[in-house]
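The chain below stands alone and is given in structure tokens; this is the form predicted on its own.
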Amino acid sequence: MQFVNDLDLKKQAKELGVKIWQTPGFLFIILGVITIFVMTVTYFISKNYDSPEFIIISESLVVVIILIIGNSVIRLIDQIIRLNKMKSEFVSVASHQLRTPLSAIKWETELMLSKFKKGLNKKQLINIENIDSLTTRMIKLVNDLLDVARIEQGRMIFKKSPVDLYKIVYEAKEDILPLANARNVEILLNCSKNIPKITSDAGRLKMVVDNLFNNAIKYTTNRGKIEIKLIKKNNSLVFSIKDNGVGIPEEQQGRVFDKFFRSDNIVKYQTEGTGLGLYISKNIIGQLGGEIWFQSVEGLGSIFSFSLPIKN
């Protein structure tokens, strides 16, 4: 399958932003065809000759054609490189420089609403209750956009030490109550408490956690049920996550980690969202020395699921 995608040279030259003859793909086939070419032409020219010296030279020939195509192959992917390099340094400073305004901004709301709510009236309280939720959604965004930054730099700092995962799974359920009971979601918890400690990073392992719940609950409609499991399965601790929501096309399934993407289906739910969260979650539990997977049904919910080993 991943040949065959290899070929798609259409899709290559949309994702890349060059031209079809450009693409790496196209490139490889001609390369081929050419030594294949040259390979049958000097095989039928060498019958007639016996001369080594004409044999030498018809494969210095072949050489210098592959030396020539492979030249263009590696600085195209080369070019690509520097020019996805340069993206995430951009990304990197401008959520930066974005960050610090924003916060200000965060500060100025929440002092507002904490100190001054009671001169406010209704209208003055609507405007900024919506300036401060648009801000807490841009701030996560531009938190987004830095974590993905480091990922692709591979400067993603992870702080290790004894981590209850337990207690993360349990109070990102106390978190995310108010939203499901907004949306007549039930959640129900089936963990043992005696669950053991595992060494990894609590921060990074609550983001991923946080982000899993958030999605179950957007992606599952009035009146669902998300089911929420902790095992200690051999070596490893499991974590899953199982909604009765729109699910996942089938087709679309092997994109789901990608970064950016987002359903057709889940699109037509919920218009907010970045396509970042399991592109994140992926990463940090790999970083982690675990894994992450799922199983999915459109129409009849997924289930989202990771482990991480007891001793790391």
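In this text, the rigid core denotes the largest set of C-alpha atoms whose superposition between the two forms falls within 1.5 Å. Residue numbers count along the first chain shown, from 1. What you see is a predicted model, and the numbers here were worked out from it, not measured in a lab. What changes on going to the form predicted in complex with adenosine-5'-diphosphate:
Gly286: CA moves less than 2 Å between the two forms after rigid-core fitting. Core-superposed comparison between the two forms: the C-alpha position of Val256 differs by less than 2 Å.
Positional change of Asn244 between the two forms stays under 2 Å at the C-alpha, relative to the superposed core.
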Given for the second form:
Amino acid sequence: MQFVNDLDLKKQAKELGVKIWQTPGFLFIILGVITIFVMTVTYFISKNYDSPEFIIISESLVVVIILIIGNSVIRLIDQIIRLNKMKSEFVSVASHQLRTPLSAIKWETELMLSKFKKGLNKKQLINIENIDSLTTRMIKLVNDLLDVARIEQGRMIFKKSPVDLYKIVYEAKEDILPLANARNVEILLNCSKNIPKITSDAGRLKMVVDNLFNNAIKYTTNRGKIEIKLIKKNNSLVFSIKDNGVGIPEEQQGRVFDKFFRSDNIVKYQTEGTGLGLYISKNIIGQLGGEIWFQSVEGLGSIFSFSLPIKN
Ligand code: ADP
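Here we have the form predicted on its own; I need the corresponding form predicted in complex with adenosine-5'-diphosphate.
Full assembly next; the chain just shown is listed first.
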């Protein structure tokens, strides 16, 4: 299947933003065609000659041609890898630089809202609250971009210690209740008793759980119902979150964990989102030795689940 995808040149060119003749798939086909052509020509020419010298020379010529083409393909790949590395480094530096002024703005607006609230009229208060929530969104985006750069550079650090996953889930539910109430979404938490602690990274797991909670609420329209389960199954803990929201179109489900993926059915009405949360979550759960998966039916809802080993 992957091989067939590699030969879909139009799709490859669109994804990489290059012309069809510049795609790796096209170069691969050209390399194959040239090799077959040169081999055939060599065969027919050498058939007319009995001398072994001629065959050796013509075969060497073929090898040289293949090496030259192979070398240019390797140089192209080398260039792509270098560019990709430069891009990750750029994203990392730019995000770091953006984080400092954004944190300062956030700090100033929070100070105004907490200490000088009384001196503000209604309009000023609304404006400052808007600045505060937009700054929070920007900080989240910058942090997500930093995490993506860390994942791509293999620099994401995990601090493992005994973790109470039930506590993380319970606190995430409490934190999201105001948003759920505002959107008329009911949350049910169903956990088996005596959930054991696991050796994991609490901060990173909180990111994953928060993301799954946020998505369940964000992509559930009015009168929503969200059911959360945390159970012990064999040597793992299994978390799942079920919503009766908009679901994900079947033909797009294969790309859900891709970077920047946002499904067609939500971009129309839900502008808030970067398409990075699930990409980061999948990497975190993978690095912590677990698995993440989902089931979804468009118009009916989705269930996102992950499992983590109890002993790591
Ligand atoms: P974001 O929510 O910021 O767009 P995510 O990576 O968290 O990014 O999710 C990627 C996409 O997967 C979303 O844009 C949405 O199309 C789809 N998605 C994720 N969770 C759900 C859900 N619970 N219900 C429906 N669609 C979802």
